[in-house]
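For reference, the chain that follows is the form predicted on its own, supplied as structure tokens.
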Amino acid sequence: MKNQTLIQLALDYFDLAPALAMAQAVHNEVDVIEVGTPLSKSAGMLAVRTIKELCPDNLILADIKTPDVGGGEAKMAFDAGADWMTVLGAAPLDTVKLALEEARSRPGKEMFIELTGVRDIISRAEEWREIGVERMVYHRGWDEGNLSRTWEKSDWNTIQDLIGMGFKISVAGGINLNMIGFFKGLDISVFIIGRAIRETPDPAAAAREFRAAIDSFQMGR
């Protein structure tokens, strides 16, 4: 039997008090929380230790995206209540090695390769799998979605070549609703939605909605 699919609310604001706002609203919907990059920028690991108070029930994914010093972040996320934290795919392999032992090093902890801007997926994804890596974010970016990137069957694609090597895939990137249906035939470990939550009169009954059409995706694969 597969795991159940979870869903990642992705609070990326850039104050926290809308953030801490979101997330008592929704935790009790999702399975994730995210503080997203430009909240863990403007607020730091407050952020993520408020949060993981407010919503202890809630796994906490802080989005650090590391570039460097993996094993001094990973720590910092981790001591601040961060039960996943994310490295960014760009970093060189000594970073994610060094953050993977910190998240190994503590029980529950886990840290994600953040592909946002990564060319080379599979390449770089047999040194990552090589070295023990076992989730990624494969990642539609903020501007890309703004300006330039839409999702293509090459990127259904990439994500099978990955869930085939042994990765477990959290998706992101501009998903709602209409979207789910894209990721049909994949074996999703994580939905991560921002606005499609956020940006709703009732994001409590969105999420609500999110989970009723990602349970009947998962049923239907």
The other form holds:
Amino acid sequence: MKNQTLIQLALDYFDLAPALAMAQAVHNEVDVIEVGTPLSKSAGMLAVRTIKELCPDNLILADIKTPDVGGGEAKMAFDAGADWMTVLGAAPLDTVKLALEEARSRPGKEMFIELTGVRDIISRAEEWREIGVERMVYHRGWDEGNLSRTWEKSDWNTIQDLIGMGFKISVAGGINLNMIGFFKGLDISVFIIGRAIRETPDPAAAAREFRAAIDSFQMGR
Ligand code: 5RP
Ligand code: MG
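Write the structure block of the form predicted in complex with ribulose-5-phosphate for the protein whose form predicted on its own appears above.
Once more the chain from above appears, this time first in line as the rest of the complex follows.
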């Protein structure tokens, strides 16, 4: 029996007020609410704390993409109410170890490696697997997506290899409704969707459409 694929709404805002309004409008339609990287810089852990209070039944991911001070940043995010946090794939292995240690010391908390900009994914993944990392965000970066990079068969293959190595994979990066089929055949753990939900006339309805598409995708996987 495969696990149910989750939907994560990414709140990539530069101000807290619109992020709170969007969280309120959509939280019943998604499983995870992400405090996006720009929001976590502009409003900090106040954003995490406030969104957790507003959406107590959702998992909260703090997409802080930690590059260093792994233990301290993981503690900060978890103390503010995040269930999940991200560490940048380019971070030293010691940073990953310390963030992972912090997550493991607290029930229900998890650390994800964020793959933005990582080129040698599989060889790094072997190191991460050795120290016990379980989850990754396979991310076609925002800027890459806007300027030069499309989702390719090589991405599909790498995701399949990572799943084969035992990782639970979240996918992100300009994913829209038409692209869900691209991931067919892969046991995706979490679909992360930002603009394709937020930037629509009815974000809650858009989230429901993603749910239907992902449910039918799951049936066929
Ligand atoms: C940017 C991110 C975004 O949260 C991620 O790309 C998802 O947003 P979108 O679906 O709009 O691309 O982490 O660094
Ligand atoms: Mg993000």
